[in-house]
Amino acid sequence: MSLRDLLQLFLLVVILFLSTKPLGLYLEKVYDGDKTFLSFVLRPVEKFIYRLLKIDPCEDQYWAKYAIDLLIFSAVSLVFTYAVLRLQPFLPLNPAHQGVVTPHLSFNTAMSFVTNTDWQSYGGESTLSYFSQMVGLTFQNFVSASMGMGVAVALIRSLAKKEGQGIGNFWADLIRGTLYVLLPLCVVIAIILISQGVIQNFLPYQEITTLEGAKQTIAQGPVASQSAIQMLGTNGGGFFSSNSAHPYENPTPLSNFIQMLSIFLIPSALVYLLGKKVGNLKHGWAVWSAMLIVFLAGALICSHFEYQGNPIYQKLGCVSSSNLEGKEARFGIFNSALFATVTTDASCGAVNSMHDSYTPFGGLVPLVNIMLGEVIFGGVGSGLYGMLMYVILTVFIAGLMVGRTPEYLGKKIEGREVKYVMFSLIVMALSILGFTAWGSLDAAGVAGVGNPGGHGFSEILYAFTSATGNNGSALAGLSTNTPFWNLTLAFAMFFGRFFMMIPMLALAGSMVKKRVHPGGEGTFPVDGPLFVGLLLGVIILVGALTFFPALSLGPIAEHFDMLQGHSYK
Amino acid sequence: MLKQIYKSSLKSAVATGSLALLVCGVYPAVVTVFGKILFPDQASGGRLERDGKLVGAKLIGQVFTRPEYFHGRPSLAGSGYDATSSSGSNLGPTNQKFHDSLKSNLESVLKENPDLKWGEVPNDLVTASGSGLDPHVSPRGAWVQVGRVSKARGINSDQLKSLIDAHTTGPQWGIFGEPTVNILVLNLELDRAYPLHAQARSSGEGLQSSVSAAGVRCGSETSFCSIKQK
């Protein structure tokens, strides 16, 4: 690791830190329905949509009503995207004449984008038309992200409210998040990306004759507009098959930096919003620092092992053992490893290098990041409510240790709340481990594996971890465009999304009703280093206890194989 | 209950329609228009022309196998630098196929560049990139090819070295990313500054080179070529 590597990491953290407060304050205004500097353009649009929907944005919904609206909206948009994919040849903007998408692939893809996962069982440039990308997928990128933010904000409201029943209005949250937060940020980021060389056009694929006289066809498309929301909405679904490794999707180190920053931007600001809303900014920053610590640890570990690389390189005659397989020359080791860490800390899943070719421990970091629930800044919204699960668990455990009823921000944590949290944690573990066991035993599952040995098991484990965690990155040697993989992964994505969101809304519904008690002598403080330490302990303990056995069969076993110089056929 | 579900579905449909119009219609249109006005070259793909003919895109690498050109990295996109199916090898570190491909890539790099010593081969020249379309190599990756190119073109190697220096970019703003050389741009410049005989560019030879390209990139391991991202 060079000094310049660390400087880039430092810059990323500093800019993220500086953006957190202003964007957090802006989010507060947006979700309170206050006037912002964009209101003069967007307010009329917002009001017009409310009128179309015949809703009152001020109606404070009971949690169950919020949840039902969310589920039905998700179902309707699932059908919408499925239909767009199935009808692809009959729809416009299809210069490359892409055909019908198979039912299982359409189902997988629709579910994947509805759940903010963006798992890609397809190759973008070889399967989808511009229309499918823009209308079928980009649409979901916006609304699934906006829904995630809405749920996080609803949970924050329930903690901040002194009394009441309602947790906010689903429709207002959905529309405000899309209009005021995602759209303007996306326009700005997309234009910056174009300046770096990300393409944005509707040209047919370009035929050229290369310098050596061969023919080359170059895929085109409206890439920048999709790439911006792919990062800002922590969706991760790229325009091209190789995602952000593609030079048209991520052409320069600067575009790479901007993309990493945009992944963390909103999740980080939401943490500030938490502190601001509950009237305890220190608590917000405490949670933020816990996230930062895990992020830095992951980035340093991952890049260390990629630099150390694979002994085979030098054994065969290379100048160093650094692992450049699957990485782009302009990013090198560090910016590839950093991107891999960022994209899995958040539930983004965009990749600028092929995780399948990482060293075992380099690849372990992204895998563990997802297993921890993507709570290190995390997905837009889902990161924060995931982290709040751990916070509640921490407060609960701390309360048990001193023998008092645990309180969080003055509200009592009781059996019901802990059950909601445990339900989500257990469903997640069951989905990852259960499906992985199934995929490893079923011939239809094993058929997709692209690498032999322990690495093959890692591919299966990574796939279901990524799907359940709604991440979407992959060890892409695994061929998943088969009925078995498309369907199992779709269900893993469904469980990971809605069996987490709905309990969190229920939690919000239960917290909102609780009276706030002023903190006393024995109240566990949630704003100091002790809290940060305990929180980190809980996160790592839960993650390690659940997943260590599976990890030891995959990456850990493979690590020792690699050092010994073993290989598998 | 049913009534609420019905009402909510109706709202969902309307919300889907109106938001889709905004984020799939207005938003990409705004970005496209701004892109076209502010950065027309970049937005349309950084096209490179020579004698009025399209010869490539600045960011998309090409297959180079002839000795008089600098060569890029091995590519697993299609049969090599296929810009309609970007892909890496996705081979894991303990996969025998990965070891084999490394070995065959190393052997061909050493054979093509007799000056290059065993144990000094730059890693980027023998590893496939993530996209399979990487237009760059490291500056070292270009320097080690100077001997071969200067011999094939009959020019002084110092001239070539200064040409490489002139085409080395990065770290961007002195901070971001790695220093790189764009092989396609370098080769174009090479053709312009030190042109070869005209017939070397004839189409007949070109066809041959595209066939041999696939062979060289994948070594003798035909099975290696079939392992690809979906």
The other form holds:
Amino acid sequence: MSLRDLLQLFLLVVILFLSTKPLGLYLEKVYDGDKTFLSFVLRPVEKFIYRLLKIDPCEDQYWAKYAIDLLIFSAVSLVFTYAVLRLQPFLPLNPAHQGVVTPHLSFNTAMSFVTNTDWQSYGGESTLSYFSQMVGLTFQNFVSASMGMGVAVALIRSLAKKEGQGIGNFWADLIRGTLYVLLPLCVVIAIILISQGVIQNFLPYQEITTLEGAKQTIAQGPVASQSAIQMLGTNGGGFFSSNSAHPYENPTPLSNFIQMLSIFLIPSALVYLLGKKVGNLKHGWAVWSAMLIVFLAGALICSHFEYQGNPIYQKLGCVSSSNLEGKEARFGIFNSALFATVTTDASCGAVNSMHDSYTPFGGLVPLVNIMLGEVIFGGVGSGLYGMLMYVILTVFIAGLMVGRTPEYLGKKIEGREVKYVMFSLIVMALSILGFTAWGSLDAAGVAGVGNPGGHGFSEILYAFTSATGNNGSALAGLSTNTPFWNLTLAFAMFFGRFFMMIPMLALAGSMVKKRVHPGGEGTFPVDGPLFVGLLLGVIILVGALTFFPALSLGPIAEHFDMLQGHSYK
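Could you output the structure for the form predicted on its own, given that the previous block was the form predicted together with its partner chain?
Since only the chain itself is given, any partners or molecules it might have are not part of what comes next.
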């Protein structure tokens, strides 16, 4: 790893740190309904939407009402997106004359984008029209991201309130997050990406003649607008099948840097919002520090093993054994490994290199990032409420150590809250391991595996981990556009999204009713190095070791086979 690599990593962290507070303060104004610098333009639009949908934004909803509205909106979104894909040939903006998307692929894609997963069992430029990309998928990129932000803010409200019943208004959170946060930021990011060469047009596909005299079709389309929200909303679904490895979607090192920064912007700001609203900024920064430590560890480990490459090449006398396979020359090893770490720390899933080509331990890092719950800054909203699960579990364990009722921010943590947390963690583990076992034994599942041995198992494990974690990236050797894979992955996405969201809303409903008690000598402080260390320990023990047996059969076994010079045939 070079000094240039370290300086780039340092620059990314510094810019992220400097943007966290101002964006966090802006989020506070948005979700409190206060006046912002965009209110003179957007407030009339917001009020019009409320009148059109007959919504009272001041209604403070009980958690169950918030959850029901969320589920209803998600169900309608699922049907709408499915219909757009099935009716694609009859809808406008289809210059390439794309045909009907099959029922199982339509269901998988609709579930994928509604759950903010953006798993793609298709090639965007070869399957979908401009209308499907924009109205069906990009629209879901906005609202699914806004839903995640809303749930995180609802949980923050429940912790900040001294006592109450309501956790906010789903519709107000959805509309404000979309109008005031995602749309303005996406306009700015899209303009920056266009300046770097990302295309944004409605031209028909261009047919050119290559130097060899062959005909080649060059896809066109409104790429920059979709790329901006896929990063900012931690969606990840690329316009092109090769995603951010495509020169039309991510042409320069600067566009690559902007995309990585975009992925972390809102998740980082939400952590500051947590500290601000609960009146303990030190706690917010302590959580932020824990996220940063795990992020840096993952980035350095992943890039180290990619630079090390395969030791067999060294024995053959190769000058450099660095693993350049599957990586774009314009980004190189470090930018590829860093992007892979960022996109799996958050529930993004965009890729600028092929994770299937990584070394066993290089590919282990993105896989473990998702298994941890993508709480290392994480997805917009989902990362924070996922991390708060670990925080509550940490406080509970600390309370048991000193023999008193655990407290978090002055509110007692009791059996009900721990059950909500454990339910989410267990469902995540069951979905990943259960579906992986099914895919490894079922003939229809094994038929999609592109590689034998440990790497083939890793492809299956990664697929269901990515789906359950609502990430969307993949080890690309797996062929998933079949009824078995499209349906099982769709249900894994469903469990990973809503069996996390609903318990977190129930947790918010439970916490909001608790009175705040003044801390005493036995209260575990949640704003110091001891808390950060214990939180990291809980994340590793609960998040990583749960999946250690499965990892041993995949990337760990493959690593030791590589060291012994074994190959799979």
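Positions refer to the first chain, counted from 1. This one's a predicted model, so the numbers in the text were calculated from it and none came from an experiment. If you superpose the two forms and keep the largest set of C-alpha atoms that fall within 1.5 Å, you have the rigid core.
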Residue 213 C-alpha shift between the two forms of 2 Å or more, rigid core reference
yes
